[in-house]
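Listed next as C-alpha cells is one chain, alone, in the form predicted alone.
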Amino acid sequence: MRNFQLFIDGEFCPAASGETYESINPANQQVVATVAKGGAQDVRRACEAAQRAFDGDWGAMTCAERSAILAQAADLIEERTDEFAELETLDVGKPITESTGIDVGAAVNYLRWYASVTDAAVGETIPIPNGAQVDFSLRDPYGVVGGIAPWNFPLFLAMLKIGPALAVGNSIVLKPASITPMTTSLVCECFAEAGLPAGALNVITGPGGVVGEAIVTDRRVQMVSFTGSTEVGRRVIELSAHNIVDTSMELGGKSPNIVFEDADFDQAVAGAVFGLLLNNGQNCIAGTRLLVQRGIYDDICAAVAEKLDSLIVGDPMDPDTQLGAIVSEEQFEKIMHYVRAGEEAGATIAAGGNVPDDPELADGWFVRPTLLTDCSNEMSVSCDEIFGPVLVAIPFEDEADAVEIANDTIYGLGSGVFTTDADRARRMAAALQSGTVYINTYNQVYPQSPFPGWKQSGTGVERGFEGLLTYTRFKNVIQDISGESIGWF
C-alpha cells in the first residue's frame, strides 16, 4: 500500500498535525493507500513557499526556460503512463483503458501544449490620436494562484490548472479532491525531476472544507481556479471576496444532446451514448438531456436503450471492461435516488436503472447504465446534475420546441445537435445558451479550444488562448514621448 504526502516547498512531507486518511478503491471499497490530511497551518506553508519561488528563481525564469521545464515534465509523465494509469482507475473506478487511452494522453498533450505558448501572453498598443504619446498593454502572471480540482478527472484536470499558471509564471497552490489525490501528489515528482524550482507547485490533500478555504483565504493568492459543482463554486465565490481576487470557474452541467430527424441515424445513436458515458457518465459537459424529434423518438430511444444494455460493465482493471466503478458510497447512493425519483415521477426505465448481477462486483459501487424515457423538462431527474450513468429522454417538435427546452435549464456548459442540415446546425448553435456547441459529434476536446461555462456553469474560460490569458492580469501603460510638460496650468 502507498504513502502520499504533501508536497510543499520541492520536498514531500508529512501534514503538521500527522494526520493521515486512506484512499478507497470504489470497484471493492478496498484501502489503496494513506494521504496526508492538510489543513490550514500546511497551506500557509506552501503560500510563502509559492511566493518565494514567483519572487525567486521560478519568477525569474525566461519563457523559454520554462517551456523546457514543462515539456520536460510531459516526456516524464508519458514515461511512466502505465503507473498513473493504475492510480487514476484506482482512485476513480474508470475503467483502465480510458485511464491509460483518454486520461493520461490528454494531461501530457495539454502539458506540451502549454510549453509551446510559454511566450503567447503577449499585450498590444493602442494608437493615440496626438502622436505625443504610447499606451501599450501587458499580460503578468498574477503571482501566487490557488487551484481546486474535482474528483472525475483528477490528472487531467490538475493539469489544465497546473500547465497554464506555470506557462505565464504564476506559482501554485492545488488542492486535488481528498478521494482521488494520487495522480497529483504523483506528478509532484515528474515536476521536481524536470527541474522545476522548489515552491513553484505546491500540492496540499484534504478536506476541501479547511484545506479549500484556506488556499482561496490566503492574503498571498491573487487568483483562483476552481472546478466542481456550482454549490461549492458559490461557497468559493463568496470567500473570494475575502481578498478581491479573481477567479475562474468551471461548474456543473446538464447538457442538452439534440437529435432531429434528418440525423444520420447511427452516428446520433453513437453520439447519444458517449455523449453521455465518458468517465461512467461523472463529466461535467455529459450530454444528459437526450432530446428526440418526435417523428423518431420510440426509434432512437430503443436504439440507445440496446446499446446501454450490451455494455460491460465490470472490473476497472479489466481491459474488457467498458464502464467501471462510481466513485464513491455517497455518489453510487445520489445516482440511485434519482432514479428512483425519476420513476416515481412517471419516467420509464427503458435500461438499466439497477446494479449489476454480477457476484464480482458486489463489493464494489456499480451502477448499470441507465436510459429513462417519456421524461419532461420539469422533472427533476431532467433538471438536477446527476453526475452519473444516467440518461433522460424528452421528445419535441420542432426547432423552436427543442431550443425551449434546451435552454431551460440553470446550466449553460455545453450541448449537442445532430442533424444533416448545415443551416440548421448554424441556426441551433447561434440559439443554444451553452459554453460549448458539439455538431455531430459529441465530448472531444482539445488544448486550443476555449472552453468557457454559461450561466450557472461557471465564469471565465478555460483551456485554448483564452484560457491562457485567464491566469494573467492585465496592466495598461501610457508614456509620454514628447519631452513636454503636462498639465493645465
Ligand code: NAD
Given for the second form:
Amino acid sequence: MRNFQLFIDGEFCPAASGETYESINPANQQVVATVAKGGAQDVRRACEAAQRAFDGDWGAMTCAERSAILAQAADLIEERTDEFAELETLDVGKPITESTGIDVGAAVNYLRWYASVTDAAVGETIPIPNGAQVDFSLRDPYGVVGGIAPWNFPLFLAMLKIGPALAVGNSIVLKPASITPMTTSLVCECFAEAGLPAGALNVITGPGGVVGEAIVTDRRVQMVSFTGSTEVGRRVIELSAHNIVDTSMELGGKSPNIVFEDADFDQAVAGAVFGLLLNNGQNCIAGTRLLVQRGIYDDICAAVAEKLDSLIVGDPMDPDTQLGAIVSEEQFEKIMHYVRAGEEAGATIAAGGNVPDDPELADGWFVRPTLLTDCSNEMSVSCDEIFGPVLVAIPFEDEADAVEIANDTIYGLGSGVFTTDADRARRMAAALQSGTVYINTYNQVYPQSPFPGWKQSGTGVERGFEGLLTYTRFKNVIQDISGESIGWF
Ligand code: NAD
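To test you: the structure above is the form predicted alone. What is the structure of the form predicted in complex with the ligand?
Now the full complex is given, and it begins with the chain already shown.
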C-alpha cells in the first residue's frame, strides 16, 4: 500500500501531529493508501516556505526559466501517464480510459499552455492629459497564493491552480480534497524533478475545515483560488475577510441543456448524454437539466433513456467500462436521496434510478445513469446540485419559455443549446445567464478558453488569458519625466 506525505519546502514529510488517514477505493471500499493528516501547524510551515521561495530563488527567476520548469514538469507527468491514471481511478472511481484520455491528457495540455504564457501578463501604457508624465500599469504576482481543490478532477483541477499561479511567478500552498489526495501528491515529485525551487509548491493533505481554513486565514496568503461547492465557497469568502484577500471562486452548477425542435436529433441526444455523464455526472458544468421543446419531448426522452440503459457501468479499472463508481458513500447516498425525492414529487424514472445488479460491484458505490421525466423546474431534483448521473427532463413551449426556465436557478456556470437556427443560437447565447454557453456541443474545454461562473456559481475568471490575470494584481505607476519639482508650494 502506498503512503502519501505532505510536501513542504521541497521535501516530503509527515504531518506535525504524526496523524494519517486512509484513502478508499470507491469501487470496492478497499484501502488504497495512507495519507498524512495535515493541520494548522503544517499549513503555517508551508506558507513560510512559500514566502521564502517567493522572496528568494523562485521569485528571482525569469519568465523563460519558469517556463522551462513548467514544460519539464508537464513532460514528466506525461511520461508517468499510466501511474497517474491508475491512482486517479483508484481515488475517484472514474473509468481508467477517462483518467488516461481526459484527466491526465488535459492536465499535461493545460500545464504546457501555462508554460507558454509565463510572459503574457503584461501591463499597459495609459494616456493621461499631462505630457510631462507617463502612466503605465504592471501585473505583479501576489506572492503566496492559496489553492483549494475538490475531488471530481483532482489532477486536472490541481493543475488549474498550480499552472497559472507558478506561470506568473507566485508560490502556492495547495490543498487537494481529503478523499482524493494521491495524484496531487505525485505532481510534487514531477515538479521537484523538473527543478522547481523548494517552497514554490507546497501540498497539504487533510480535512478541509482545518487545512483549508488555515490556508485562507494565513497572513502570508494574498489570494485564494477555491474550487468546490457553493456552500463551502461561501464560508471561504467569509474567511477571506479576515485578511481582506482576493478570492477566485469556482462553485457549483445546475446547468440547463436546451433542445429545440429544429435541432439535429442525434446531435442533441449525444449532447444530452455526454453533457450529463462526463465523470459520471460529477462535473460542475454537467448539463443536468434537459430542457426539451414540447413537440419532441417524448422522442428525445425515449432516445436518451435508451442510450443511458445501454451504457456499461462497471469496474473502473476495466477498459470497457463507460461509467465507474461514485466517489464516496456520502455522495452515493445523496444521489439516491434525490432520485427518491424526485419520484415522490411526481417525476417518472425513465432510465436507471437504481444500482447495477452485477454482484461483483456489490461492495462499491455504483448508480445506473438516471433519467427523470415529467419534471418541473421547481422540484428539488431540478433546483439542487446533485453531482451524480441524474438528468431531469423538463418540457418548454418556445424560446422565451426556455430562457425563463433556464435562468430560473441560483447557479450560472454553463448552458447548452441545440438548434440548427444560427440566429436563435446567438439570441440564446445572449439571453442565458451563465459563464459558458455551448452551442450544438457540450463539455468542451481548452486551456485558452476562460471559465467564469455567474451568480452563485462563482466570482472571477479561471483559465484562459483572463484566468492567468486572476493570479496577478494590478499596479498603476505614474512617473514624472520633466525633471521639474511639483509646483504646489
Ligand atoms: P467541497 O466544497 O465540499 O470541497 C472543496 C474543497 O474545500 C475540498 O478540498 C475540501 O476539503 C475543502 N473544504 C471543506 N471545508 C472547508 C472549509 N471550511 N474551509 C476551506 N476549505 C474547505 O466540494 P467537493 O464536494 O470536493 O466538490 C464538488 C463541488 O465542487 C461541486 O459543488 C462542484 O460543482 C464544484 N466544482 C466546481 C467547479 C467549477 O469550476 N466551478 C469545478 C469542479 C467542481
